[in-house]
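Just one chain follows, in the form predicted alone, and it is written as structure tokens.
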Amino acid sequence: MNKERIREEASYTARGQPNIAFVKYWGKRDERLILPYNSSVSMTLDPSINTTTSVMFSEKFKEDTLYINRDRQDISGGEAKERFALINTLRELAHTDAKALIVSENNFPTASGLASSASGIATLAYAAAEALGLELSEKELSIIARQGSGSACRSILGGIVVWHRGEKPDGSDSFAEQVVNEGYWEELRDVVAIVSTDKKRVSSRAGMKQTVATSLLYRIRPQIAEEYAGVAIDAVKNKDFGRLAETIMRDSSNMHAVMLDTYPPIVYLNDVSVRVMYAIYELNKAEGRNVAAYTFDAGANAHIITLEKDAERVEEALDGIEGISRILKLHQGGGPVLLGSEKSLISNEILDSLYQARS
């Protein structure tokens, strides 16, 4: 660790994107690491939609604080909670015990299906070791990131990502991976149909939670995605669109099943989205192909997983599905970025209040 860089206090901003899940992850083997049942397989989306996450380590502050979207957060539990054991790792291999500050703003809506939590997690690994001065790789910064949020591991790397589900109880050996890069198979687009900004009544966490504990049906989830992420994985490699289609838009069903099958019931989805579903079916059964794959995350919204040719299309399909607010069409993004200093979300008024609070 450069301890210079506490000393100077100095803030260190990263932007980087949430991604789309192909393949779903929903279950952890281990609550406190964050090891999945099953691996999944993701996009990485471009920074039109993004994440800026400010931090900075002071020996000066008296407590760790954390603000998302310019609101002070609780940080003694929920997803605030787990950003912090992701500090906790990186101190411990920086061997300080200097307080952060972290300062976090989305420019989506947040806890809304949209993966915020990854984004934010995954630039928030990524400023951090750059504040404390660590050299990390991109798979030591995909198992940190999974600490803090398991999809955050995913939006480390650029492109079309795996997370490996691992084996090892100490979770070594689950980390993400690029499959290939952005520009490999650059006609993918993600067109999301914005149904809902309204926060979700479960948050994943709970979730995953409750349907591990009392879901029949996920005896045997994770072995079906585990299979599916193989299929989306070929398919991707060989540009099969009509086999990721397909694939994607099974997973999305099997995952929202064993949410329902959930006891009790979990139900992200709502009449929009179900409209949604089979006017994708209506527009591949008129095309006589999949030209489009619906895939939704814990939350209302529509991801449509199509081609540049096809987007158009897509878009027409959509257009007049009452509830439908807002439309963004998406193309492939890389991993987090380091911003400069004259980013930075810390202001003057922010530290003087930690400072005045010390004294």
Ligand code: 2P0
The other form holds:
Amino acid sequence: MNKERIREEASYTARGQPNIAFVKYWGKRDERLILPYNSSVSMTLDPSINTTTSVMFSEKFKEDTLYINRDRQDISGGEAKERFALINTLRELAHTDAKALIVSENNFPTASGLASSASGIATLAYAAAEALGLELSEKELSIIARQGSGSACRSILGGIVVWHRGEKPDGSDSFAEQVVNEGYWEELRDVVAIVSTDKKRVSSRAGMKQTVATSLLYRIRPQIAEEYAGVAIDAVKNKDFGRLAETIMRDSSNMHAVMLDTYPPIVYLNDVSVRVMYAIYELNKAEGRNVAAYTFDAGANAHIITLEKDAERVEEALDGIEGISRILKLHQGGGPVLLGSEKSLISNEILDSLYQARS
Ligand code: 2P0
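Can you switch from the form predicted alone and show the form predicted together with the named molecule instead?
Complete assembly follows, chain above in first position.
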């Protein structure tokens, strides 16, 4: 890729969505490249919760600049700097040292507890690759997005997605791949119960590192999750909801068990989360089969995976639970899409401030 191909000073804008993992990623075997100990399986969510990210590269910028939800971010250190490694990888591929201006916005309130690095990083990788004129395959893009945030590699594709753990030290076989597209089992839903707006006490990145370092139970987690990933993929392909639901619930509890086994312990669930678990268990018992599955990420919010025909019953079961502030019913969605230049989030005001900073 040569320098002439860089789409200098034009902004490229992508929109994409978070994903909810059916079988979770929790623990890296390589911190820098973000290589996981086990494969994970997820469902990409529909655009009613989305991230829009605009990217522009220019030789005229003095430094890389990032705005999230209109606030300029400090990217000189910490996790923000680490996540920026993906921009450096893309610059190397494009043979340029032009600096990047990135403006990203979530259409869901950050305080809702749904903020996810996955949609932010996936749209960033997608828009930045476009802005640099790189023609990357979905596999290549997922490998790039992975370096910003593990779960982001799964948001490069729509429908049900597997992130293969891979085995090679260079990470070239640790990528995301679509299992089935969003139309294959269209009836799948994620009923989200927002139960907490507290900011996480421990970030996922720090938490999983601590688990790998201290949890004895974690020694067997990768084998268990790898097995669950295979079962979940098989259940999705066969549209076997009962089997999928049991795997989702078992894997969520397995991950939260290793979090609790971490020293000092990490607890993301609260009493409302536990009430949701019991309510879903009672619903399945009353129905005589699994009609819903709970799953929790690094937070207390409940994601209830169900089918459209049972979604109302799930909402009824959640209705009486004190402490749920909001319920959203989400469908599956596709991977990131490129939006027209009229949707760019890069304003003249931001550009002027950067050009002035240089002169
Ligand atoms: C997942 N989570 O599979 C799991 C379930 C949280 C619990 O992926 O360090 O933000 O950037 O790779 O991707 C959250 O971790 O962490 C996550 P990094 P990421 O969805």
